[in-house]
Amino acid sequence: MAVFNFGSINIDYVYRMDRFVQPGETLSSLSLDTVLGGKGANQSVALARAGLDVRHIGRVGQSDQWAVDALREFGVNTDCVQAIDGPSGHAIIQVDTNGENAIVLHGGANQSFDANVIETLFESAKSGDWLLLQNECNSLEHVFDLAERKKLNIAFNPAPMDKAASELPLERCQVLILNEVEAAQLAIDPSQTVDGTDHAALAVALQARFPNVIIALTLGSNGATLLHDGQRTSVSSAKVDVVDTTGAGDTFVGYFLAGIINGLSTSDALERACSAGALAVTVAGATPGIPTLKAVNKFIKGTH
């Protein structure tokens, strides 16, 4: 069974700041450094680095082909990456002396796909494959429909989040794995509002909407609840030392899914991925902070 992870490729341009830049100010970093980042391959690393057999499809520019052979290097099949004219999705990413980050994205290629493309890149997908999306890339409408078509199981993560992700046939999903935002905007209707902090409230709602579909929620340094069959579970998140929070999201999505697809209990593979998404805050970068499934075995072990 094959992961298809229709996702971004970005190349992040991470800088250190003693602070975030302010309005009308002009700082000084304290260094640069340039690495593969995007949702889509932080994700397709996290699942390859949890022992998934994990197909990216995406596109950078020509410049960049060194981002796919980095996605190659971490285990990744990509044989369905194209280069194309023009630049790459990239990212300006500030990242503070307290290891939170502040990002500006640039879409790029990832907003260049088209039905025929998108159609021609699926055509190895099998029906009881995987589908991951998240929402740096177009056309994800098409992508949905393929889906149905080919019979693939769908796991979403919607961000970042937007109105054209919202009216998505999310109910097709089989895995949804949402942060505390994007919660709050999925869980009723635009007339009502919901406290992002209000979990219980958050919960309830979300399984009236989606009632077959397994949710994820993502609650930061709080860990995370599982929503599933009308009962919610939830995992504290281990205590570390924060170095860059950036990719940490991904590396939970990846692992989360990686256990869903592996036969671990729902709760089996929520406690998994808590622990995956704190290993990854202790280390500098988005890629480069993914834990090994071996690391994040022997983590597990040394909190029990």
Given for the second form:
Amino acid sequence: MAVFNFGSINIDYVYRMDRFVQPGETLSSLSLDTVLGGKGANQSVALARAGLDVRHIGRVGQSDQWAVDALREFGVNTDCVQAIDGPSGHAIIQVDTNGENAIVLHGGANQSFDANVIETLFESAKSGDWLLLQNECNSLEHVFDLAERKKLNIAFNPAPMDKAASELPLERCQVLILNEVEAAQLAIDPSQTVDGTDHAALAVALQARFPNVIIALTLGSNGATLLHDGQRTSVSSAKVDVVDTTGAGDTFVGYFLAGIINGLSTSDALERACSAGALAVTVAGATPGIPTLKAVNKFIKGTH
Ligand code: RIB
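Taking the form predicted alone as the starting point, write out the structure of the form predicted in complex with ligand RIB.
Next comes the full complex, this chain leading.
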């Protein structure tokens, strides 16, 4: 069974900073690294590192073939990645001394899809395959429709969240992976709001709205909570030295979905995804920080 990941490919320009630049201020960076990133590409790498057959569907600018080569070298099938005229998606990422980040995104090629091209790119997808989505590419409504027609299982990580993403037919998803902010936006109807830090209220509201969906709620350094079959299970995150949090959420997504597809119990999938995310923050850069399955299993043994 394959996972088709319709996802962004970004060039990440990562600036190490003493602190984030403020409005009106000019501040020198300590260093600059240019690496493969994008929520889509990061999640494909995490799935591949977790041992899955992952086919990335995406687009880059003609001059960034190196990013596609890098994705392939991580074990991702890139046959459906197209090079087009115009710039690739890219991200300007400040990382401070606590490993926190502030990101400016430019959609570029990730925002260039239309319904016809989507039909072509998904030609080989078969009933029962998985579709993974984030919210950095356009035309998601077409992809949801195509998934319904082709009977694909849908896993969605609606990041970065916006109104259009919240209005997609999310009840069709098998799996939703949300952080606290995204969860608060989806929990109940838009006329009401739920405090994202009130996890019990979030859980109740999400389960009421999506009773048949497996929901993983990520809580940063506090671990994650699983909402499934009316039950609620929480896993805490191991304490690690934080170098760079960029891509940790994407690592969680890839490992969690891989666990579900490989038949792990949902709570084991959650624990493995939390450990993978914890390891990811100990290394600089999005894709460079995504750990191998061997490293994740060794880390889990060491924490028990
Ligand atoms: O989730 C991290 C990613 O967000 C970065 O790699 C950057 O490209 C942005 O898309």
